[in-house]
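This document opens with one chain alone, in structure tokens, the form predicted on its own.
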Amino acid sequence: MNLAKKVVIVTTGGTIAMRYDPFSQSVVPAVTGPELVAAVPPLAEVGPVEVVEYANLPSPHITPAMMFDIARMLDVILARPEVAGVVVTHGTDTLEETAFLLDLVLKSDKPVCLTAAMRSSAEISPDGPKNILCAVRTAFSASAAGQGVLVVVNEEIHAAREVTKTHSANPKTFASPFWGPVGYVDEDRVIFRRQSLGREKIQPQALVEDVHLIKLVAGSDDFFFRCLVEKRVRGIVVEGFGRGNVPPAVVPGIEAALAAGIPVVLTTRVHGGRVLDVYGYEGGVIPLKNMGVLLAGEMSGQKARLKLMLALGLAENAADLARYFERP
């Protein structure tokens, strides 16, 4: 039986699904999935689409558990032979986190594209309809298969493991610092210029949610670490400076966490470059690594946190866990 290929659009909410409410004088969730599609008439020329409404939530309301639930839903959808790919509409604030978690856990190599909007339908020149159109075209593209989860916004295509939100209001907010987009959507075709290397899969039956991120600033001490140790959390991710170095006053807190059996993963607060054991002074990465801190490479703090949540669902001991973070 030959089934016509289709793209499934899974809606989760965000600005792309909001309208201005005169009563509250604010932008609120209001647009349904079918209404989103109806606002993009050129979709009819691209191919058949099906809409699945997962939620209509602002993206700060999306949790890692919901992201994992969306992944399970997509696994079912992508297994259908008539589905060419999936588009997920999402709020911009946590979109990069959902995209990264999906990239780690999804089983299919079919295209999965996340898209969003920075301007609601109530604003002049809303960007949602064009972004949906470009995302659907990418999901239909054979060249998108095997590229991993993609973020398609502003006619650019970004890899989930590299992309981040860079501006609070500008439509050109998503960027892949240092690397740039993997491709773009032109008027007549979808064009890829490179592949994102180093992708991996971590596919536990469940994720461990009690993992926390601490961002360090000049003069940080170990107060937040000791709070988390007292709470007996399952994991801590630290955003250090530069190569990953931390203030000396932070070190006792890291030592306390490790002594309590809480894994500590170290990343950097800068947008480009790796955490690396270069410096040997107190708070430098060399002594931190020697005491058992795991290095997250180029990964941002928010993405390293999600990776740790997934890895804790599989790792049976510290050595198992280290393999997920010490890879080149």
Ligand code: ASP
Second form
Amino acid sequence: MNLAKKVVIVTTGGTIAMRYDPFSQSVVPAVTGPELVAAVPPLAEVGPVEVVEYANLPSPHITPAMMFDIARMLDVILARPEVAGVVVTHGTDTLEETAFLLDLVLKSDKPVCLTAAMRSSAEISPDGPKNILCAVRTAFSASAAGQGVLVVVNEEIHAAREVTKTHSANPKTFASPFWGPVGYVDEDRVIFRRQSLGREKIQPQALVEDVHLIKLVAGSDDFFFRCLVEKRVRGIVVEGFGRGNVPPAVVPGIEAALAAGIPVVLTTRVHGGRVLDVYGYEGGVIPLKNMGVLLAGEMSGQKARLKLMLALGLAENAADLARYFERP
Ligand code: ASP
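Please show me the structure of the same protein in the form predicted in complex with this ligand, now that we have looked at it in the form predicted on its own.
The next block holds the full complex; its first chain is the one shown before.
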């Protein structure tokens, strides 16, 4: 029993806080923060917890501005000396985005663990209570400090930068493709097996929200780029193919965006590996990079979009912005 310190559980909603409603015949937000904790009696053996209800939203309703707001709130909570760490309960759909944004902006090195559930509380074998228990145990664990923001689900611990939702329904949905978990939660202890290297911090006063993601498919053209250029958005992230290559008909749209002063960041729609200037054909990354397109390394489109929102909040000019994306 850890008497000195407490873990603060910040609830934001998601299936973990939902119940089946027979009237509407659907799963809807229904469970309060204190009810969530009350459903996990073994927490009393782990240590004191405090519950802070941020929201009770399905995670498709969570915006980057809310993620940033949650970060500001966590900075204040984590600065309290009696707080050992924080657990954030969240819907699974956008959990990896909130986790990654928090990883980039949070100031403290104390453990921050996001957790969730794929089954709502009234289903057979709900996964939420065990996930909350494991997340709180990880947040109390000294070995979790300095590991960055973690996602604790199914007794596995994943790094925010690497984790993604891989299945629409199966409780074993979170995985870190090509890397695997950084650790796991066993009956008697929390075990870390490796560290996620290459983490970074981008800590602006505010983020720039008007940044958009375009996913490319065979035969894509520049239609969506032209819409965004006309709208004068602040940034565009592109999910290209493989090493980052794009169809030739997309290139005029990228040129138009760059000519309008809109930064374009390139990612890949595949689950592993970096985008890189290997191919020189029309739409290949060599000409794209020469044009001024920024490369996002191994990062998924949805995470690179959040990174660009934060970097735009700090960067003074295009050269400065490039520093966030061209780092080795
Ligand atoms: N749609 C839900 C959400 O993300 C899914 C979940 O929580 O598992 O809020």
